[in-house]
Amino acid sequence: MRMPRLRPSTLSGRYARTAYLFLLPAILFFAFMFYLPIGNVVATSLRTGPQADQWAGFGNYAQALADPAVAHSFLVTLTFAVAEVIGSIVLGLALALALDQPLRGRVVFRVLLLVPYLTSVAIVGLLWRNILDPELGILNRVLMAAGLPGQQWLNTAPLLTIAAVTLWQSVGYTMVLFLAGLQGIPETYYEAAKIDGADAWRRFWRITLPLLAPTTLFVSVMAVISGLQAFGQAYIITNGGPGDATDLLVFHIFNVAFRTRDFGYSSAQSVLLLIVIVAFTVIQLRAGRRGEVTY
C-alpha cells in the first residue's frame, strides 16, 4: 500500500503548531510575568493621585522630563553604568587572561571569583556596609592596625564605592564569559601568528581582541543594563546618601512610589527608563553588528 506523499507546506505547518505547543508554557509565563506588568505600569503612568484613580494624560511625562531630581538621579546613574560597563570589560578580561594560562589550582580561583555572583544583592550589601563602616568595620580595624588613619568610604567616594562593590559582585561572571569566549578561539591562529614572529601584545590585539568582540559585546550590553537598573546597592549600603550622591534612578522611583505615594509618577519614570535601557540596547547592538568580525 503506496503511503500518500505530504507536501512540504504541511509539514511546516503541522511542525510550527508543535513548536507553539511546547512554546505555549513560555509564552504565558512571559504574557503575565512581563508584559502584563509593563502595560499595568504604562497605564498607571497615565494617572495621578495617591490611588492612581485620576486621569493626567502625558503630564507625568511632562513633570519627569522638566524634574531636575530625575535628570541628577539619571546622571548618577549613567555615571555608574559607565564604571560598571569600563570595570566589568576590562577586569573580568584579565582575569581570563590570568586563569586562562595551565596554572595550579585555576579552578578553585575561577569558582572562587564566581561565588559572590551567586550571592544575593542583599546579603552583599550588608556585608560591604558593615566592613566600610567608619567605626565599626574591618577595613578601617586593618588599616588602623598597620598605623593608617581610618577613610570615610562612604562619604568620601560613595557612587566609586558602590560601583566597586557592585564590579566586585559581578566581575566573577564576566570573567566566566571571557574564558568561555577565549577557549572558543582556534589555537591554529596563535600558532600561525608566532610563526610569522608575532609577540604575545600583537597575538592579544590582533587575534584575542577582535575575535573576542561578541563576547565583548554581550558584556558590555548586559553591565548597561544591569547599571541602569541598579537599586539594592544603594538601597543596603548609603540609602541613597550621603545627601543624593547615590541617588541612583530605580532608587529615586522607589522613593517617589513608596514614600510619597504617588504611583503614577513614577510609573512615568519607570517608563521613561524602559525607553532609555532598549535605546542603549539597540545602539549597542548595532554599534556591534557593524563591528562584528567572522571567522
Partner chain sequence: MVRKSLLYGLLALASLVTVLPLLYMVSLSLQTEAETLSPDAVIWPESPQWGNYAELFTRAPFGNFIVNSLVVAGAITLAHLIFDPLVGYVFAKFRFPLRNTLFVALLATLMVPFFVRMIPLYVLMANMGWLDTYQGLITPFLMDAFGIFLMRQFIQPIPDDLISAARIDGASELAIYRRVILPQTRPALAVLALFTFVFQWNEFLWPLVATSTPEMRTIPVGLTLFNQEYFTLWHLTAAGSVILFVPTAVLFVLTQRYFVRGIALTGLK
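Shown: the form predicted alone; wanted: the form predicted together with its partner chain:
For this one, just the chain is written down, with no partner chains and no other molecules.
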C-alpha cells in the first residue's frame, strides 16, 4: 500500500481556503458596515449642499474649526469627559477598596452597586429628569418636606449634574474593573511592607496605586472614549440646554445631521471628533506605558 505523500504546501493551501470560507461573512460585514461607512463619512465631509453632492474640499472642516458653536460644544464635551474620568477613578477605586476587605455581604453590595450599569440611557435620562425636576422631582419634594430649599439642579450646574447621573450608571462597572485589578496584586507585597512598618496610607500610595496603574489607565481610556461620545444624556435630560450649556458634541452632530439636514457639515464634525478620540487614546496609552512599574 502506498502512503499518500503529505505535501505541506497543498495542505496549508487547503486550510487557507477553509479559513477564507469561514471568514467570508466577517469580511463582507466589516467591509460594508465599517470600512465603507468610514470611507463615506470622509467623502461626505468633503461635500456640501442639501444632497451633499457638491465638492467643498476642506470647506466644512474650515467652517467647523471657525464655528463658535462647535468650539463651545467641544469644550462642553471635554469638560464632561474629564468629569467622567475623575469621578470614575475616585468613586470606582474608593468602592473597590471598600469592597476588597473581608466583609460579610460583599456579593450583595457588588450586585447592588452594579445594578444601574444594566439600565439603558433611556432609563437613566428619563428617571433622573423626573427625580431632578424642580417642582415634581422627589428630590426637591423631600428637601422641602425637611424644610430645606429646593435646588434647580439642571439650571445651576447642568453639565455636572448630567455627568453625575452618568457616573451613577457607570460606577459599578469601574468598581468591578478596579476590584479585578486589586485582586491581581500579590498579598506578599503587603505583608512585606507591614513587616517593614509601613502604615496603611503608605501601603496604598506605594503598593496599591502604582501596581493598579494598568487598571487606572484602562478605566481612564474607557471613560474618555465613552465621555466624548455621550449623547442620550443631552438628548433626553436637557435637550442640550439650558441654552447650549450641555450641547454634547455627538448631540450637536446629530442635530446638524438630522434636524438641519446638513450631512456634509455634520460628517466633517464626526471626523474631527474621531481624530480627537484616537489622539486622546494614543496619548493616554503612551503616557501610561511610560508610567508603568513592576516590582
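So that the term is clear: the rigid core is the largest set of C-alpha atoms that superpose within 1.5 Å between two forms. The structure displayed is predicted, hence computed values, not measured ones. Residue numbers count along the first chain shown, from 1.
The Cα shift for V282 between the two forms, taken after rigid core superposition, is smaller than 2 angstroms. Here M33 counts as shifted, since its C-alpha moves by at least 2 Å between the two forms after the core is aligned.
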